[in-house]
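In structure tokens, the next block holds one chain alone, the form predicted alone.
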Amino acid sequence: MARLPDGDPAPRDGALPEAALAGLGERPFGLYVHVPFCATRCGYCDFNTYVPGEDGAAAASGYVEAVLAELDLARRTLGDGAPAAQTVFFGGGTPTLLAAADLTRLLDGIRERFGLAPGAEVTTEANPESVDPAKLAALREAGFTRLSLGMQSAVPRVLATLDRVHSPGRPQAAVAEARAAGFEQVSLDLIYGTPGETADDWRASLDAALEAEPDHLSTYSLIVEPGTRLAAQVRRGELEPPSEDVIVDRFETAEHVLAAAGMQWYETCSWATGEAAWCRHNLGYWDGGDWWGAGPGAHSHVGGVRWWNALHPKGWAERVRAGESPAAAREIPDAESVRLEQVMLGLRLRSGVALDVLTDDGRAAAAEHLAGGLLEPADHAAGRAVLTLRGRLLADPVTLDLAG
């Protein structure tokens, strides 16, 4: 299940070093709100979420007030230099389990404390069954601009293995409802590599997703996480995970099918109809921007300082209501750690990483991988390392070599 990393003690008042605050507004700034509640728990999920009957779910009744209290803390901590939010992302969990009025109140709270920059991207994740035309219309009127729907599969038996409760066809209907409500962008998520999924199943899911005409599509390889119900089924021999060759085939199929449909990759797991449909909030993470994460277990980064909140909703809420930081710990990475992260995150993106960020050993490795067909020649000639399709399939070892 969800775990927090180790780190240094965090100040009770949440104070940040002056150096971290000095560059506010020079980098992208976003706000993330973690809504840790779900109607049911999917068998593969190890996120920090709580379902009815679990201890943490009892905190749902006071959740909105607690987030607003953390936003007060964020505004005090960032001070007069706090920029307007360029992106806002409600993730989970299932944010749309909250009433539209509650999500509106939270977004209004962000507006009141920080303001929204012109053209701000405001996203909420949703399960297809947790929205309907009335809720979507209310969210759009409140200022939400982007909807990210967890489709995962179009095949009933694959959905059953994943413990997903929506019916096939419901995600596509939700996309149409979001369009009718006026959402500027709609994204779908798919999962491949589910035990028992066939090549035809995966192609059917891709085709069904494309028929809905989303602006953005993310595909994720299923990972059997320790402590999950899926892991127990695998351990007992009830389910058998696919081979690495199958995972490679699924990824290649996604690239070929989506590219043929006019969608281009801009991040290892994400395709879009064009740059306007890229998820700007996630790009803020990958490009080293600043963001404040509110909610249980949420992570934040401002000016090189990283911290993460207490996981359990009760402990998190008690701290923020007392006016204290809910941070469980924090860290300030050194320059070399920052450089390594820049390489690792940059290689996830179609824009790649500048060769001059690499060490001599890293540039030598880049030349070898260029010759081996793992880096794009035109981008390399322009001074950047960008993975080819084959390079993306071997991203982990390539990244380790270039980061050396």
Contents of the next structure:
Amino acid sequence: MARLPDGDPAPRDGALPEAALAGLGERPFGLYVHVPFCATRCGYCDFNTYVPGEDGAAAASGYVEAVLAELDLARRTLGDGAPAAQTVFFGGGTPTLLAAADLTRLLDGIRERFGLAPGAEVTTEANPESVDPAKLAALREAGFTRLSLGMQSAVPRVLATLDRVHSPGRPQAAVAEARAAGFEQVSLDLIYGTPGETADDWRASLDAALEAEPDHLSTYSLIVEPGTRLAAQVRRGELEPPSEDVIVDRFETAEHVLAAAGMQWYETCSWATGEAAWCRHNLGYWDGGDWWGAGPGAHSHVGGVRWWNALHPKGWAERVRAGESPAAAREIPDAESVRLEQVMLGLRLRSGVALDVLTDDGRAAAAEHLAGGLLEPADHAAGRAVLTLRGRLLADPVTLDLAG
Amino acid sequence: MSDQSLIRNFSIIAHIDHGKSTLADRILEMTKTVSARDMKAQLLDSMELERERGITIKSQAVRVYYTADDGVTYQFHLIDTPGHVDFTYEVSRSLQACEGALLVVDASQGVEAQTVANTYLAVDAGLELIPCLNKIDLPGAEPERVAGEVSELIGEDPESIKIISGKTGAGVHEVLEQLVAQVPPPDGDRNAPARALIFDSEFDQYRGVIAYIRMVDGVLKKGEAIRAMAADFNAEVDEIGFFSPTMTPVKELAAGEVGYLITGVKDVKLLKVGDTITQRYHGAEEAIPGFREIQPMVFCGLFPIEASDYPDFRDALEKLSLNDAALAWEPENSDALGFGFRCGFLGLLHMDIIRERLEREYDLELMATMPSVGFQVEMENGDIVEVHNPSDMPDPNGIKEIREPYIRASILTPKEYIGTIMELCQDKRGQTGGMSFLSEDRVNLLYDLPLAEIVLDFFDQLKTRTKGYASLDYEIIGLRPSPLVKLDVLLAGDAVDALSLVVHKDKAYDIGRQLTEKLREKIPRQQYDVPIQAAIGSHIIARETVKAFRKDVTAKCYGGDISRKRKLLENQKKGKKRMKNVGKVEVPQEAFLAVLELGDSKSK
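Okay, that one was the form predicted alone. Can I see the form predicted in complex with its partner chain too?
The complete assembly is shown below, putting the previous chain first.
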């Protein structure tokens, strides 16, 4: 797991400034629960997760109670103004390593403390190997509405490089099982740019995913993160990461194949069959919404205050059980940082960022990037900066220029 | 006041790394000038940079007392001089302060170009030379062969050459005896008006300029009214004394003695190296011959990386100038690099040292443009323009003639490299000045070369082509007319002043092509294609393109970890600051020195 950013110390009781609490409920509000456990660790993964035998995995036994304790703290901290959750998202790790009963207890715990807004979106991530029809039915029954399955690839050789254990075809089967269980929204995650993956491999993965007819697809470029097994293999010369041109080709292939299949991007990594299939929880991250992230290493944002929890499950659990905030640090970004975040997150979205939140320099830069073909002309004319296909591949410099 | 007959003034002449400073250390130790407890290596090289690089930049003049085998105690003044070609003038002044010199040659390396050059300086100054083969304790030592070379150089019997080790001290006693016996004592007239030669100076922030002097005639006393003759500067002697090796004040220094003088003046340019100090009233009529004004020979633009450091940079240059009369500077405003200074140096080593001192002692981050020489341009209308910056070269239409500085290079090499060196010299527009055999195997090649070629990559090329065996020394021999043109570099269509250079017209096409290629390697891919062009006037002679990159995005943004990604972007932004924005193009600092690497791509 990459080092967390430096921040300021958070108060022990987790109390938030008045200003942050004002307007709570006027912005989207969601809850995130981090489940930091996996059956095995994949070579590319640098997330905050623990496999059996590791010290952090020992915390699995009291985990559900600890999350409930943090939810108590969340309720106390947000006070009576706390709105009902419009979205809930269980991420990990592998949330479905937990028994359906545990996931149900956690969702019930949220319902008791905050309530679920009508039509709330309730997602859990899942490993295709860790779900079956019975479990899916139980989750649907408990109130889960959306399933996000880690497929990654349809090609055995690529899956082997990624250390993924599921057999080809299993993710697609899981989509069908989820549909049968009554899930309205089912998403598949794919990874491109794995060392050794060919253009045909990627094409085959996209086709296989589309065949399962999910309403949502996420496509991520594989990043070799320092400290992972993959990074060591690359360093030793056993694997060669793809070139910039290859990554660009994969990205463009995804664009063409998915668009031809009737999906549209609404966020740089996310595709959906329509607005109804958008992941509203993730949109909250990108749109300046409020959310409380419970669990080790989870990030939260309420009214301009960002904080992140202690990474290690033991340290996190000890603090929430003692009724204290598990926050490792918090920060209140200044105006300049807020603008950078706004531009950075807005440019990820198909809806883009409003030109009138930019400075004069930022608007001048936008005009230049429009001329350079990195921003959509129609949206620019309508007062918004929206990245073109080429622009999405060059999002970092455009972000810095527009935030200027 | 010591009897002149008991004084011996000498310096040590050696090529870099031939053991000059180690021998000096041994002499200090054996004469008990420094106790073993206080001894540290390279004792006389007090500047941090000198120790690190193993070189001598500033002179030292230490007094030691040696009781010889005849029972008499002699007063030695050991003048440790810089040896590098950049400091030839300082070396010549230091040698003039002596009656003798130890010629130290590494017994495994043999005679090198610097040895020859400094030996000639010493002979010109009329010094008695005592040749020594050093480092005979090393396994690779070849005393016989090297003795032959030394004997050839100075015309003395190889048998008379001392065999020593500065490291172990072997033979050093004999050398000290030789100094007593062979080096003539000074013979100044102590009753004449005082004449003191300034052979170096340094600046102390509390005491001002400390002039290193050799009393040639008469006596100078503390409190006396004095005059520096060339600078026509009047002052009073605040303090006078000698180094032992720390500063030791005395009441007076008399003819034959070596020491220092402090007047409290803060400007090193008022007590210039080579000037003569005499009494203000009834002083000497004639100055000691040999004084000249120091001329910078190599120029480059220095720019602070952070524009806000500009005032600090100016302060630092002002302070450093107090310490270094040879450093010249004037404000320079570059379209590409902003506000900085065009600085003039004695040579490349001097340039390196100044830049390093600025960064180290004044905590500045600087970027340097390509070094160039000073050109003299004669216009059609008869005006003479001195050009220290290629981008200031006047329009070719009005130019009658461009003159550039030439050097006489002396290259010492094993004979098997003669061919490759001649080829190199011709390629660098050299004209042969003949050659002479130093021994059966080693040759001294003389060439007249434009200094501009030396400033670029001549030395590196020489080292590469001769596997490091050749050594180079040179002297400036004046200006010569050359068919030179200004070569401009355009990035994305705009000429970049900091990349302009002046080259020979026959080589312009080649250099333009290589330079654009090199720049293509140095300039990172950007959001748009960046055309790189080389042009003479409006005529484009070479073109390359840095293709736009296709991807620059850190896509991942899982969960709500927004702070981390924002900070990654903020760090990217800081990284961009280290690049210079030239129009729309981000140019890394090293690109401005790309021309220095042109030789590399050629030899590939």
